[in-house]
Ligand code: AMP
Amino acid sequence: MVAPDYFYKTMYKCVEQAEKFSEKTAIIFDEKSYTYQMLIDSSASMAYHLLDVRNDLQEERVAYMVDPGFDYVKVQWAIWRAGGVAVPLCLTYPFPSLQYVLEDTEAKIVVVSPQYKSMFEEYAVQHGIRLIETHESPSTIKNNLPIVSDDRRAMILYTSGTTSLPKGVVTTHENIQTQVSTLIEAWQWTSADSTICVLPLHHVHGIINVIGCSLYAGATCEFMSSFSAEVLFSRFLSGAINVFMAVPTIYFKLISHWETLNDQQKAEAKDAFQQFRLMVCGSAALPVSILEKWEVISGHTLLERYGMTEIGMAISNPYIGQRRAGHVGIALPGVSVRLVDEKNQSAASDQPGEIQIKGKNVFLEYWKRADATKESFTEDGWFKTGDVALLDEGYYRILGRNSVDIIKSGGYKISALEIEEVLRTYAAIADCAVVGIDNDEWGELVVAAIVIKEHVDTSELNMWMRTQMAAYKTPRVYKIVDELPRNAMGKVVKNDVKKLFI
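Can you give just this one chain, in the form predicted alone?
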């Protein structure tokens, strides 16, 4: 047992919260249960090991490549408790991408699950990096861990970098505390909840919405070693899970699995789903077709919300109240939202505008990129998201990103997401992505990459599209592909889609 007189001050107060539930199950992984007390003790031991002879890491960046499960959370908490900045690494990235993060953050400590050690050994020796495996224990135990103030840096997550090199998004302990506590309130998390994490843990969705909220609330968080729709359905049928969060791609896969079941199995699944308290979808636009199909299967209207790495969650459909298809909801408690036009003036009530956000949830800075940080905020302190939305009877409806989802063609501003929604209703289309490509005549030409279920005559498809929407919005070119390029979160990478048409 670790000496009891260690200090905790922040880490969004997760240790202080954990002590309230010390004997309760915090984490389930690989058929083993771990209590909150085990998490407190193990993270303290790892924190001492990280500190070595020091008393405080003083915001030193600690990168970690650790499989989802107890060890992941133990390492995350240990970094914070030692006064470091947590830098989670993507498990599927090739080494050059990992190297970029290590060098950009100047990380001098890397913690790994044993199976990843060989990836880093040579590089660690060459660059003076201390390489630690998750099972290592400290040689000495200190009496105290450092007191870490709320304004100190806590985490660096890297944006996808679709238009430039990835940027490190720096959040403070106060930012994380705000993001978590806001969702606890809005989505009514309690210690009676139990969830399962199927999301990558180098993104805010899994780190904040699933792990952060569940463990702060005293709930139980289960982990899967790898995604399997069949295994996930069996966990749903067990009755052990009552909160679930995923991206549209995962719901699509779950729907596909459900369609393989016989009538009795489908009925059993629906009975199990109706015991759930909450089902959430995010990280990418939720096609209305998936929302409607899932509602038929589960009896639940998925709660769609809006957020990003820099702000956590900012807008959400209500936990109690109407959840509107194709809309991301209303501003969360404590978050200020406004829409502005191209002159940074308030958008007219019936006109789209860029979403701007202000609140304690908003990140501190882009790591070592002062100019990029400055450019991302207005003079009066609003964060410019780059996303365009329309306020529709009190609910925000996302039209897309300024850079890739708003297509400027023939003098019109066209929402790629609106076109995609229509295309997905065509029976022979399984999925699609709409982009604008440079064109001398139109400025940008509207084109669509489509994944098909059966043969599609694109001339017939085009004629049908013109019966569904204005002709200027319909794609001028269709390209049939086996699959759409996606990132680790399952989000379509639109700049890679554009390359398909070169």
Given for the second form:
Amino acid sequence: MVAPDYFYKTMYKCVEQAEKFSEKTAIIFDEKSYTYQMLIDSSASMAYHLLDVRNDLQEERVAYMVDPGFDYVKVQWAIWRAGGVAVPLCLTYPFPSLQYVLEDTEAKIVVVSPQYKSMFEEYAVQHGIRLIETHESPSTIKNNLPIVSDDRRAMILYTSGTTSLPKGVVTTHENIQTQVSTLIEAWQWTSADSTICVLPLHHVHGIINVIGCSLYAGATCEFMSSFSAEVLFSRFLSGAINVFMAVPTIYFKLISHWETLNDQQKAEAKDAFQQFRLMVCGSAALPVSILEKWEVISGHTLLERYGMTEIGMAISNPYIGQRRAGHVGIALPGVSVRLVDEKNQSAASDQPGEIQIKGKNVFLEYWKRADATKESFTEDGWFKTGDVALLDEGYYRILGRNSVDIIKSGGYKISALEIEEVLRTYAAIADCAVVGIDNDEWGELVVAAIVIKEHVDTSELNMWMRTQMAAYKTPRVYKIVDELPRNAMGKVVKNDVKKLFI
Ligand code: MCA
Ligand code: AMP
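Given the form predicted alone, state the structure of the form predicted together with the ligand.
Now the complete complex, all chains and molecules, led by this one.
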């Protein structure tokens, strides 16, 4: 018998997978355990609530500001099951940044953990937005949820880039399915695994690599409400966790914490690390010094991989085989990778080139930005990452980016242009230039050179900036200068701006 079309084309199969593990613990949060069946039932219930009188949300955007934990996944799955597009909001955004996302996505439903409700109430009334709290559920359950085909839009994540305003990266159910399945195969996830999520849940690293993979594999995912090296170490010592993923800054902070332990505690930690089967690092370049120190501490060679919001993961060191320090590895299964020169021709084998990617992992579009989408692909359909790499004896080595305006700090991608745009609206600032400078802990540290019209108190400026954008984006150092370094054409020379901070 031939299966109907939708059999092959249904949405990302998180629920079908969950049914295989129904009585197993899916999530641990706040010392409570939740089974896969609870996740299936509560997400269905929330999906009916989202649908209200409709049969299918038909790709309506649903924004949600929900703390990490069971409710987060429940809401995410509910949106997908109701046929909506999931738009996770950053928990630390001040309202102007949230408003930007709500306006850009035209979200007409916002789901919140109770403590965030008051932030949205007035705005929701003014803009006809249905505001739902995570604990609400419908009084009557309908029988059928819509059949959502895998080519439909599933998620929008905002990414900062070479434009001053963040762009919404749209992925389909098929993209998510591919990104998750690829990593499950490559890193050998199984239902016997247990991980802990300490990453923010408005980015791919936490959403796909940690939650997506663990819950698809039938493993257990524990959540921490926010990162703390001390608490995380105590969870490691419990012996319950065997897979861990984080950004280099987190490993830096874990190493700093380990250095404060006494000899006995260090020995206990080393014992606990023997239970682990995998520790992954990515989102930013992993310094060799961190990899080496972590190897001494834990006995594990970190598996470094390379990815991007637009593509999920593309290149990875092998799970079995040599993990080479300073290298991100080889193309993941199903992902095509090539390096090209400035003329978009294949780079010579010993030459660096821009990384370009093709595969079902690659996103659909930038939300409502057809021109930006078109510009980001070559005519023959390769996605242009803007990252430059070299193929070094079979392993890719990232050399940098082709834009100085993109900064990576704490694993977050930050646009210098976005910060400059906001700084220029500060009345006392005449001009400014934002750059990232090398920093052991953060990878790069965001700093700003400012030309002022009148006196500026930089701590006041700093406080004001934090009302305008997430704290992780705001400059850590302000330097007042008479003028910005410019070239003969009058363009600010960012590499010279960096020198001002040495
Ligand atoms: C926070 N602080 C900073 C920065 N961020 N200082 C300098 N530079 C920064 N970037 C300051 C805060 O302002 C605060 O100081 C103090 O550090 C503690 O802030 P808090 O937010 O509590 O920091 P934290 O919790 O220690 O955060 C560090 C962190 C976080 C856990 C490493 O940055 C993080 O979660 N990063 C991961 C981001 C991520 O998931 N990226 C993936 C996107 P004060 O009190 O003075 O304010 S990339 C991706 O998804 C692709 C696909 C990929 O490849 O993975
Ligand atoms: P994002 O857009 O936030 O997903 O960040 C993606 C960017 O992070 C990539 O374009 C790279 O510049 C950077 N990145 C991710 N993983 C690595 C890595 N292992 N080494 C160097 N850069 C990385």
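Worth saying up front: this structure is predicted, and the values here are computed from it rather than measured. Positions refer to the first chain, counted from 1. Definition used throughout: the rigid core is the maximal C-alpha set that superposes within 1.5 Å between two forms.
The rigid parts compared between the two forms meet at a hinge, and of 445, 356, 403, 182 the residue found there is 403. The chain behaves as two rigid parts between the two forms, and the smaller of them turns through 146 degrees against the larger. Once the core is aligned between the two forms, the alpha carbon position of residue 435 differs by 6.4 Å; this is the C-alpha shift at that site. Core-aligned Cα shift between the two forms at residue 490: this is 32.6 Å.
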